[in-house]
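Given next, in structure tokens, is a single chain: the form predicted alone.
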Amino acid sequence: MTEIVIAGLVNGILIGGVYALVALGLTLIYGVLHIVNFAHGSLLMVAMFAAWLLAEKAGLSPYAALPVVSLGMFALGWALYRFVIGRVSRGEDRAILLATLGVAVVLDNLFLTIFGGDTRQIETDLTFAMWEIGPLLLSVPKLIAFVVSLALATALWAFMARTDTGRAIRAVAKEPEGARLMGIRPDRIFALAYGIGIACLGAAACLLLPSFFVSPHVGNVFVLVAFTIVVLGGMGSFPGAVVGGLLIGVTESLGGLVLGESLGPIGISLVFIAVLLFRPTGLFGAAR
């Protein structure tokens, strides 16, 4: 029994790394634009279909496709904000929120029309590969996803903390008008931050695809998880997104062991409610 629990714990940590990467994009967008991106799940679905098409039509491994898909999703996110969301909303937070909801509805229905409602999967040389460590059998795709996710999270933190562009993003997030007086254009920074947040989804999609399915509804599987992680870690907190992702991954995995695979995700909803009740600012959020 102990071995089963340890295996569930390790599996939860591995999948939690990818959850953290998905949530990083969401928390970055919230931290800069101060809105919840309702299109997050739908854009993850777009990224997963892009990786799937590259694998099916071009024979490109999802891992090899990661830079391509990430850059493509950055361009899509930047263009969406620059030419659609930003213009429709005219800079008003409520209007931005509704604009992202509209983007989600359009993307979901567009991909449902093109691809139908069937689920799709791909197989790589590593799809069923396992790494044996003592009594544990670790899924190689999940292990790769965990390591790459943490590496990308660290790189994103370093970019935000150490580069001039990162400092500009943080300045606009804290005080847009003050940043404007210093020669920074907030509208461009908003588009850049949105693009970076969506690029995180491109990377996450490539890491998920070897061990997960893709369909026009797949974004719904991850959107509640991402929102819960952001709330748990603290809205706008990078360390909170990483820690929250790992905690939610463990909660889901152990919940599946106790309640069964179909009822395991209930634990995520219970965590979400508990955080809202007892620690609404999250683990790393500042008290107001």
Partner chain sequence: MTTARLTRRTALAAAATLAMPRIGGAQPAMIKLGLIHPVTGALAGAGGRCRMGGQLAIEDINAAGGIKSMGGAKLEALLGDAQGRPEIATQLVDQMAEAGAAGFTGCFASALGLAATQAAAKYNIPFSIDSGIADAITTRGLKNTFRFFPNNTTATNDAMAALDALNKKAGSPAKTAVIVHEDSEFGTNSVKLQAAMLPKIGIEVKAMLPHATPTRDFTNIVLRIKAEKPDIVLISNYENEYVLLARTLVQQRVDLVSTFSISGGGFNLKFAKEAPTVAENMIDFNHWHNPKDPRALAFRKRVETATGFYSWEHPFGYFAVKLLADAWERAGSADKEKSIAALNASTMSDHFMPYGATAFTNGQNSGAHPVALQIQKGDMTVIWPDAFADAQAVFPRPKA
Contents of the next structure:
Amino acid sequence: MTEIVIAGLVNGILIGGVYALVALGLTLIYGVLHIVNFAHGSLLMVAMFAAWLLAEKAGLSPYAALPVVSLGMFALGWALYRFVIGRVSRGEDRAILLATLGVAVVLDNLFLTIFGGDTRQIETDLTFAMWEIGPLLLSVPKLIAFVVSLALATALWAFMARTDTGRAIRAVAKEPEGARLMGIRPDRIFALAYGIGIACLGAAACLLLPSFFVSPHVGNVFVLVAFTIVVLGGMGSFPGAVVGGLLIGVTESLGGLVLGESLGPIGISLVFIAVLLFRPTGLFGAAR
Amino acid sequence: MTTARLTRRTALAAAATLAMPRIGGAQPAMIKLGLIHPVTGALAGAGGRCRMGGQLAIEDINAAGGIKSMGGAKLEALLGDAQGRPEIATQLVDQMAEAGAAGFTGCFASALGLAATQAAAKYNIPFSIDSGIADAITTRGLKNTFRFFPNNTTATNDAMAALDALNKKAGSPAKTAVIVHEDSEFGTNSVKLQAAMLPKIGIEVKAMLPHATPTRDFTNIVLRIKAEKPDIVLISNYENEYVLLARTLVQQRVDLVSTFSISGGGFNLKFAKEAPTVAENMIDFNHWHNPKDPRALAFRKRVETATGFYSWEHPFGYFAVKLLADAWERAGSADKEKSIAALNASTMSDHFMPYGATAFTNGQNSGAHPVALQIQKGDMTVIWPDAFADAQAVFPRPKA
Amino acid sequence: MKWLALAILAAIPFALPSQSLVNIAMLTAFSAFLGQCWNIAGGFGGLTSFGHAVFFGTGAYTGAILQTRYGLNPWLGLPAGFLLGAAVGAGIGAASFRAGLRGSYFALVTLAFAEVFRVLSNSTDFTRGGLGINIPLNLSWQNFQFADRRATYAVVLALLVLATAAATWLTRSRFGARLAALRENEDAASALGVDLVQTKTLALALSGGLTAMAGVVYAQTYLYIDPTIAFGSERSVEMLLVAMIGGAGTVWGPLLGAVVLHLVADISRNFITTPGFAPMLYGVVLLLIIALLPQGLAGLWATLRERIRRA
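Please move on to the form predicted in complex with its partner chain, as the form predicted alone is already shown.
Let's see the whole complex now, leading with the same chain.
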């Protein structure tokens, strides 16, 4: 039994790494635009189809495709904000929320029209590669996903903290009016931040593909988890998203062991509610 | 206020036009048939395949001269997208009934089938279920509802018989089992029956592991399976989870005599192609055509040429329509009462499913049975019952 | 005058020979009712909920369990559903508002509550787990199962009138004024002595109770519910869309929203058979409405009326 608990713990941490990457984009978008991005799951689905197509039709390994897909998703996110979400909503919170919901509906059904509703997957050389530590067998694609996720999170944090663009984004997030006076154009920064948030999904998609599946509804599988992580970590906080991701990964994994995989998912929602009720700023969040 | 009235009037006018599609061209020699499936939403893929099967049947019947006893009356399809929502399925039944539908087929999912058959019962219009395995669809006493295909109880009973036969033939290598199932209606229903029946065929159930849909990771479940050291793993779940579980079983090098899924959601030819290593030698108890019938092979080729992917939903959609057409042919009329009487008396044997001639009791075809399937060398083979088998079972499977 | 015209329009379907047209009217009224229920908390109170399915499902399960497990008359589901829905609303409200949640935070907590209820109903035997509940078919009005769609329409219409009356009351009552004050400026309203937790909790309880009655009607009409049908997020989104597109915080918004969204959905579904295309169009129309009518359809109505008055 101890073996299973340890395995569950390690496995939870590994999954948590990828959750963190999905949540990272969401928390960045929330932190800057102050909206819950309802299109997040759909855009993850788009990125996973892109990675799947590159693997299936062009024979490109998802890891090799990572930079391409991330860049493509950045462009898509930027354009979506600039030409659809920003324009449609004119910056009103309620309208942005509805606009992201509308984008999600359009994207989900567009991909359903093109690809049908079936589940797809890939099998690569690495699919069955396992790393043996004592009695534990760790999936190599999951290990890669974990390591790359954490590296990307660190890189993103450094970008926000150290570069001029990063500072501009943070300035807009805190004081849009003040930033405007400093000559920063908030609408451009919003599009940029949205693009970066979506680019994270591109990376997450490539890391997930080898150990997951793709279908037009795959985004829904991750949406609530991503929301939970963002809230747990504190909306807008990067370290919060990473720690939150790991915690949720472990909660889910151990919750499944203790309560069974049927009742297990309730663990995530309970954590979510408890954090919201008792510590709405999350673990790392600043005051609202 | 003016605008309000305008909006409302436009609304009603528009609603009126869509409630009666193409009524102007109605000819006496036309029989309208409503095909209700979820072709958007989560069930879109499978629902679309059922619909395509139905359309192929209509194409074939019309090409062969329509319903001959009715002067060569042609079938006309009314297509409806139930989107996976019972209220939309019901709405479609109403619309199509008023557009003059003489029969319905559908609805892929049991929840949709329950709602739609009940709505059609109000008009007493015959409803031929394609997929939708819940027993309740035909046990509620609806006189208009017929299912050519097996129900859940039959499927589970047969599955245990198949497992027993495969096991005995191999010298009973399987003595213990772990059951993994998804926790909604589909999995729960059959699992209760399985757990009761497995001991009777000499297989001890060591654990039952339900899981939610969606479940994102199966490592924990597989580790618990490993700890129980079962000979076989029984699986009942949907496509996404099936795929993940099957892959994780291989990754974690679980040593099994075999896997045996019952209506495994992800067990199909696409799975065999995209995940060849995982899929090889997996056994599923599921619907399939009779591979010894050349018409079945021709049908499969026809579907594959058109879409590149063939699955059991295609013949299901196909024969749901054929069942109705056969009744109309014998009744010489598309009258509701007469068609229902003809369906009750149905002895259709002109088909390529492994069923024999139809015989309905309370709307359920008692001759309908699924078969045991195994993926061998990337293709689908039938391994049980012997009468329909086109391959020898690989059971127990070779050690990795 | 306005009322009379509406009453006539609402009565027209009773004279229609077509069950399917009545059904469209019924589904539209049902959406409008759901939208109005959401509107009472989300529009008038500014309590943007993403998880109203929690109330819908509570009602659906209450009605179904009372009759299948305890053999009670299905009509009792309506008051019982209202009470339980209101209790759930009061519980969620008291917990959330005491914790000071609002905006996105409140939205997310409701989403999570709906998910908890879904998982619970999916794993306990009392709700028959994932199997869902089949309500035996037994058509008779005493049994709250109607063969004629006009009867269902009448029930839904009565509930819609009830919810709309509640919304109207909010625009005229002191309670409504307190709620609006909180929505516009919490700090100022609190400073003036409005009890924040109590007021918002009551609004959510009222909204929840009414929504639960919709769940009861749903279960009685389709006779089968499972955890996803009852507590799935699609229902929450639908309610929110109807109210927001129509115009949140207005009495007539949900009606307009339901009529327009149903027209778009029904027409596109009937004329375009390519899978996925119709709902995609639905999304595009949604984006257009947000872009062109920031105040929702009710806003357009108000603008047009203003113009007509001036002309």
